[in-house]
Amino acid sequence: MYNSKIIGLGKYVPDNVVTNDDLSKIMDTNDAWITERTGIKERRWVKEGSGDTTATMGVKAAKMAIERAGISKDDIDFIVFATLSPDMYFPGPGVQVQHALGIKTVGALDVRNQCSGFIYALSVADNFIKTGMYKNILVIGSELHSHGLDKTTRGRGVSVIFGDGAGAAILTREENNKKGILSTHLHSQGEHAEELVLKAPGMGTRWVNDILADNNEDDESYFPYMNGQFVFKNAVVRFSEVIMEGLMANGLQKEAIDMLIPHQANLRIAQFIQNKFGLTNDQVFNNIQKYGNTTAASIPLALTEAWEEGKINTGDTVVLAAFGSGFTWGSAIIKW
């Protein structure tokens, strides 16, 4: 059995910066209201005509990760792509990346686990490498939320939170089982599926034909819905549980954490977890202030920036944790 380790990280965000003040011009909100509730000051939204899509942003992040890993695209054996916002209903963006990068006909898997998508994708890649099936795997988290948000006062509770962007990682074999990804831990609780949901189009609710036939501008089923307080209360509990689960599985105490990178859902959630675990500002990395919640892209974006800024070093114990729609949640414990 091998371990897997991350040898290359990459990111991409659109050039278009949308501040809280910008949003106040198109809906009834303001900088103070958004900052107090979420910690977000700005986010990136893809501009119409820019050419950026979920897949193309993933490709740009992947190219950076491949270069930093010091490998060739031809060394990649498998692709795992996490997103809730694919370019097409099907096929998924994994195959688009394979084609765009000119990679040989390797397998491409799409993961639909929303905010915890990158943790799930990382776990899949990690276990493929652990079994010896593959050597080098490209893992991507990418999202284009902005084209599907309700940018009116009605939708402000959700639309002010989300941003666009992508992050990528290259995983490879590590023969020392005390290094690399030590363990991953995944959970779900489907009874709360409709507390954070996008219902349409969907075969079991409203399909495209229904929406077109009704032509009803007041139909909210094709915009995201979130029960914010309920999600927050569950998130802080599940974050804590799954981080402790990962630490205990590896015989570690919370004092062993050198860097915690939580999914960038809400700065208040991250601060709650930081205080609960007694971590300093130097032990937790947040960039939601400038990118908003980029769902499956948030952890690889934050991980890449933390590494770029020298906040993650060889030998560090790095903890990744996420919670989101489904509900699904997970963690990864890494010895860098």
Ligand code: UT7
Second form
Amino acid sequence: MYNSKIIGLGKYVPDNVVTNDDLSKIMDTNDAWITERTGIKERRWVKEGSGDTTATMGVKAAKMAIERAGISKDDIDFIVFATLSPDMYFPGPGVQVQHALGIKTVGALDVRNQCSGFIYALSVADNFIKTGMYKNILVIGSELHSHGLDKTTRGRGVSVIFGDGAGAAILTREENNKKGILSTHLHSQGEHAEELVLKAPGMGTRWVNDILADNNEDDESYFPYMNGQFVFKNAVVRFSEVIMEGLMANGLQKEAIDMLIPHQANLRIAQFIQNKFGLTNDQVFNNIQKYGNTTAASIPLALTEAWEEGKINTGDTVVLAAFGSGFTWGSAIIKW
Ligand code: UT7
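What would you give as the form predicted in complex with the ligand, now that the form predicted alone is on the page?
Zooming out: every chain and molecule, the one shown earlier first.
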């Protein structure tokens, strides 16, 4: 059995900055509400005509990660791509990355799992490496939310929160099993599937022809819905549980955490977890202020920036944790 370790990180965000004040011009919202409830000051929204898509943003982040890893694209044995906003209904963006990077015909796996998508993707990659099946795996989280949000006052409870962007990591084999990804922990609770959901189009709900036939402008089924307070209450409990689960599985106490990178759902959630685990501001990395919630991209985007800012060093215990739609949640404990 091997371990896996991250040897390269990359990111990409669209140029177009949308501030809270910009949003207050198109819907009934304001900077004070958004800042107080979420910590978000601005987000990136892809500009029409820019050519950015979930797949192309993922490719740009991947290129940076490959270069920083010091490997060639031809060394990549497998691709895992996490997103809830694929360019096409099918196939998923993994194969678009394989093609765009000109990688030989390696496997490409698409992961759903929304806000927990990157942790799930990382777990899959880690376990493929642990068994010896693959040596170098490209893991991507990328989202283009802005195209599918209800940008009117009706949708303000959701649309002010989400942003576009991508992050990527290269995982490789590590022979020392005390280094790299020590463990990952994944959970789900489908009874709450409809508390954070985008129902249509779906084969089991309403397909595109049903939506067109109804021609009902009050139809909200093709916009994301979130029961915000219920999600918030579950998030703080599950984040804490799954971080503790990861620490305990490795015989670690909370004092061992050098850096916690929580999924960037809401700055208030991150601060709650920070207080609960007694961590300082330097031990928790947040960039939701700049990017909003980028779902599967949020952890690799934050991990990349924390690393770029020199906040993650060799030997550090780094904890990643996420919670979101499904509900799904998970954590990863990494010895950097
Ligand atoms: O990433 C996946 C996981 N997601 C999460 O973890 C998100 C968890 N939930 C949250 O972060 C928070 O619940 C939100 C930030 C989404 C909302 O904050 P809240 O404190 O729960 O607000 P609320 O939904 O209870 O709404 C309070 C009020 C309502 O008005 P009334 O009914 O009190 O008059 C809303 O209509 O705020 C109103 N409101 C807004 N006002 C200005 C909702 N959205 C907005 C807005 N601007 N954008």
